[in-house]
Amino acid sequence: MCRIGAIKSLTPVSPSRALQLMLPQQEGHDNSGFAMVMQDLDGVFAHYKDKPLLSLACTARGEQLVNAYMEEHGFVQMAQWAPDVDKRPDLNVAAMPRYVFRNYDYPEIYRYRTREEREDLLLDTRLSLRRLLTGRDGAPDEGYVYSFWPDVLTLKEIGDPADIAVYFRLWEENGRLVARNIVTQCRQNTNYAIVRYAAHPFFLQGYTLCANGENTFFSRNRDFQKPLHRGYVGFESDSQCLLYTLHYVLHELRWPLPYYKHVITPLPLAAMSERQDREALVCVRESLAHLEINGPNALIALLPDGRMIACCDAKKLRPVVVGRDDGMAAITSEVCGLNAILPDRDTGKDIYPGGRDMVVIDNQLEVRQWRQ
């Protein structure tokens, strides 16, 4: 079983306190790898949040490539952090030559379009730049671009998630890669191929999701979502249908967000027939019956707005738990990550969500639980 856990805190943090996080749930590791997504970044970038940062793994041909691209494109550098990686021969990390982390400045073209060109321009980017780095065969032979978005970095790697954390040098708390959101699981996606798309956590024009278990509706789901967005790619994991689900509902039909929970697992008939809201849940279960979700799952979500959510499979087969002091909240699959990083919290005001309840973390620290 995975591992997922996440992290939001009033004050930016080092990924070392996600680290802190998960470890203590080594049960749940395989050293099949480590990933994460970092959001409202600090630090060294602190000063270029409105500029798309690049996400890459690559090798040295792959970094051309790609240089190219850009600048063929109208892209301009803005700033990089090259992570000072620790290359001693003992670490179980399968590293990649290159990583790059680069703040990029708009096309000129672009510096003025609206905010909705400017999200089509970075995902056509983004993709662009993974066929660009594709080999014939499929597989991404020149490198692996997990994101390219304002305020948003992305890490993934193949490993043992604690050797991960030291060839990245993650223990250091030096103020220079610290976020006040971050997003985690220590474990690849080990049903599919071991390949680094298919670690979790997953991003897609600001929404950042992972997963704790398994879709077994996965093949209805990846169906019905490849002709619904050009952004819906790869489905090198079962759980990519999630964010996909979330990016749908939240991005392109502009619904609410308690709308996503009735699509991934809509309420029996009976249970719609007694409420005020019958007839628009009826309609959300028969156009998008596709997108039901099935078998055991917890999920945790990072919305482009900052805030953070848990949900589970409507049977709760999956633990996920989540936690708070003043100053930060967490979300993990068991409570002994919590324990790790917050041992003086109220744990009486822990939660537990159930398989038909919603937490909601806003940018306050607050937290609301909200049911079905």
The other form holds:
Amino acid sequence: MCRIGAIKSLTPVSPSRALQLMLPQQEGHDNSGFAMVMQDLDGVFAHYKDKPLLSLACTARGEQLVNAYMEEHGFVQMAQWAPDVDKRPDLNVAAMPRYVFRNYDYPEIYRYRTREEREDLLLDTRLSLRRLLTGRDGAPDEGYVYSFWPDVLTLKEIGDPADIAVYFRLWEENGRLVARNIVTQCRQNTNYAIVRYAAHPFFLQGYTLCANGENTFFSRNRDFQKPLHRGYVGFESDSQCLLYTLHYVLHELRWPLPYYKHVITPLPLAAMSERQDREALVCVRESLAHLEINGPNALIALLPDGRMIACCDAKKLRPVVVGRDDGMAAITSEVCGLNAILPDRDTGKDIYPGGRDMVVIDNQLEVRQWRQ
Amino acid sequence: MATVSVQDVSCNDLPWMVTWRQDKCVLCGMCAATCTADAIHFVPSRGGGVRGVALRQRADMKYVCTGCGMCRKVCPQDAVQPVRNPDNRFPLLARIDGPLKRGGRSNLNPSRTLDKLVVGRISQMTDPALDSERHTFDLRAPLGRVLPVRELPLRVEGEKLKLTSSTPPVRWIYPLLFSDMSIGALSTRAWEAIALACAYLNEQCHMPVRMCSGEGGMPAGHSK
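Please supply the corresponding structure for the form predicted together with its partner chain (the preceding block corresponds to the form predicted on its own).
Complete assembly follows, chain above in first position.
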């Protein structure tokens, strides 16, 4: 159980907005963690939007290892935002020693390579860094590498979200760290130990996803996904399967967006048999049966082209609401969060997606609702 | 007569049994008064004992004879003494969580925890609670040659996927499961019954149920 949220704004906003969205939602999170992914950055990263940005939380030795690796592989450092952290003693934050948010330029040999080759390079680099920072016993001793992608920044931390914001000075709206899209999550304690890689939102090659709920088909999904793509690793959280399915359907198979919903929550066979496109739907269901999810879920995803989507599992057992005003749209678990950041919106236009709906917000803030 | 259960404690389960010689006992009562565990007492006894009274060891885990021998020490007649019981089930019965429940067939162990659970609705068992009347479950499984997704003849047309050629036939059936026992171990009668049920479900109820014949195939005479 946790609380998820996403903001899409025409003008760049600071992470404090995301915190204002999440902090009122105290029905569903217990202030044990905060994580966010920012996309379409402005501020200090405004001039490097096409250069990959590395988001890393590590020890001193971890940073050394990463620096050595990147240099060896030809990446040239271009810009860095080293958060000037506020190390007040009474903060409830389990902070790592170093935080690295660094823009690199591609290695020289990649100057004329295709977009796909660059995407593969970025993924492989991130996976190598992840392995580098992992000790022999599998524990990420030296740090966590969250994302390495142009125009994307990830910050994940354990502790009270308000204190995390104080620590990273996110309350100070100085315009340095701002973005048009922010996907965020606040954690509710589970039976499992806190692992930073298990924190939503998850990121893979431009696709970001966070979910609230449980995926009870986790082992089935994981066993099917592991051999599909080298990027499907980790599985610290059962909700990572949702991201990997999104990546597989949209990036690998290149199917239209509605088919993500058809894969994760297939229609019952009786309902399918009455539709015109039943043959394709039945084939999709048969071949990707192992990517079906089960259990209560509400998810928010951000696509590489900036579209934001929200949908739920078929039985609609986790809350999610979409609202907007003229300059900003937001998706979140509890409507009190929307009231905090969009108090003057027309609440009559709020959308509460059902079990068969998908809501899509595009870059012009047009909100479309599609029924399966 | 009260109901007796297999797990009831009797004196034969205890590590020490108190033997009482009724031909020697003079009913002084010293043994019962002295017993350190309060394990023995005198009870009325019809048709036995000494003048209608007998010494009885308590069949109770709280008052267990420890074999200290005080009863023998104080008895003027040496009529009572504790004897070690090699057949005792004390380690099984004296567990903190209660007596060890034996597994196996339910006639040996009638009251197990799972037997005591009463599930009225599926919503009691699922987490979160689901109401089977509101939430349907699709139990069918595909039978046939399912193509790997990359081999599906699909083409993207706008926002839709279109099937461009035929695919191998796949039927969605209710798989008929008969516990997890080898179907070949069933008797012919049980086999016939399942085959009849399968035919009934298909022909009368129009449910696409299939039956696996198991190793060994169908018994002779069935394929008439």
